[in-house]
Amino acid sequence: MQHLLDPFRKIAALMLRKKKSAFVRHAAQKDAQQFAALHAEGDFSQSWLQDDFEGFLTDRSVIADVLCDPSRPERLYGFTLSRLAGDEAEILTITLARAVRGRGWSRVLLSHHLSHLTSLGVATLFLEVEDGNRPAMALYQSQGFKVIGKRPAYYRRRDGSQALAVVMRLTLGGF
């Protein structure tokens, strides 16, 4: 567990020194509208709608964390959703507002989310990421995710072309 908290603490300290901060909290049903807006702002081939997020946020198997402004917790900078299945989980999406990308906040959000999942007894975490999404691949690899497979033509891009999905796994047990 300590291993998961170290990156969070280092980045949080750096943000506070720069007088720019954010914090992570559990998502609430009222966040669905902002989730949809942030997801639409992302580089996803298909954006999910508010109704989709309302469904996720009422699903007891979905864990959702948000990155928000500490002085205005209702203002979201990003979020992540994972679906639990026994002692395994899958990250469904992780999204960060364009305005705050490049600050290391996705690492803060993901580190917190990993700690949250570990506290719930998740031992193994999976995700899929579009091949070529270098920032996401770097983020996941920095947290210890390993490539375990590929799915050809899994994603359809906005231009109609197809992209390979890289399947990754992280073992959380033992931290």
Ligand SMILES: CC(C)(COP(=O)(O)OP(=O)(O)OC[C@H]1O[C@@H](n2cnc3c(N)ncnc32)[C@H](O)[C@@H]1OP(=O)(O)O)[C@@H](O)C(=O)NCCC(=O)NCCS
The other form holds:
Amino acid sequence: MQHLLDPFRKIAALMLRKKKSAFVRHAAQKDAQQFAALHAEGDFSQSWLQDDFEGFLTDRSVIADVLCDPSRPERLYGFTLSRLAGDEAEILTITLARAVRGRGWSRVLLSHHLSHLTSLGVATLFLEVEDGNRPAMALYQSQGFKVIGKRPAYYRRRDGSQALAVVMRLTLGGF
Ligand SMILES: CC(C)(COP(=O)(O)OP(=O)(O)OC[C@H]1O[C@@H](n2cnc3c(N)ncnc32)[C@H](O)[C@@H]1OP(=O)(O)O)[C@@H](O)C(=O)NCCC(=O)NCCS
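Swap state to the form predicted in complex with the ligand from the form predicted alone:
So here's everything in the complex, that chain up top.
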């Protein structure tokens, strides 16, 4: 089945590479299926499936924003999720389709998400990122996140090896 899907995936990726612009909107329940497909492209040690994302999208403490095609807003290029706890929040994940990476669009998505969280009264934001994930570290540092700690052997990779998590914090405007 996989080999039958591959040519269609390649065509879809080629079409995606030609896209020139993107915009950010709040996520909707119907985005869960595309979240799962995009998350699978992220090579995360922990896979989240459509059911997991349906759960996140009905959870009032989870804030989700998506990067999408301006002419077809239902077509997603990427997304990010954060969980609120009082005036703090934690970024649970951020990921972009492989075909649109390297264009600076992750900054567009994250900066909108930060404004969204600020508008909800979030004053401090935390995240964990695997040590050595250079695009993610560069993205977070460009938005003002600072390293506040490290967690050894926090991630278990698919090959069984362990990886260090870097813990980062950002102070937002708040109210
Ligand atoms: C992390 C991710 C969202 C970043 O998006 P991206 O499109 O690759 O990166 P962008 O083009 O938006 O650039 C963001 C920054 O990363 C830098 N960058 C991009 N690719 C890089 C690379 N291979 N090595 C080093 N830096 C890189 C850019 O120069 C930019 O830094 P700057 O703001 O200082 O110029 C994307 O790579 C992704 O989806 N990765 C898989 C999922 C993942 O790892 N998510 C993070 C989990 S914590």
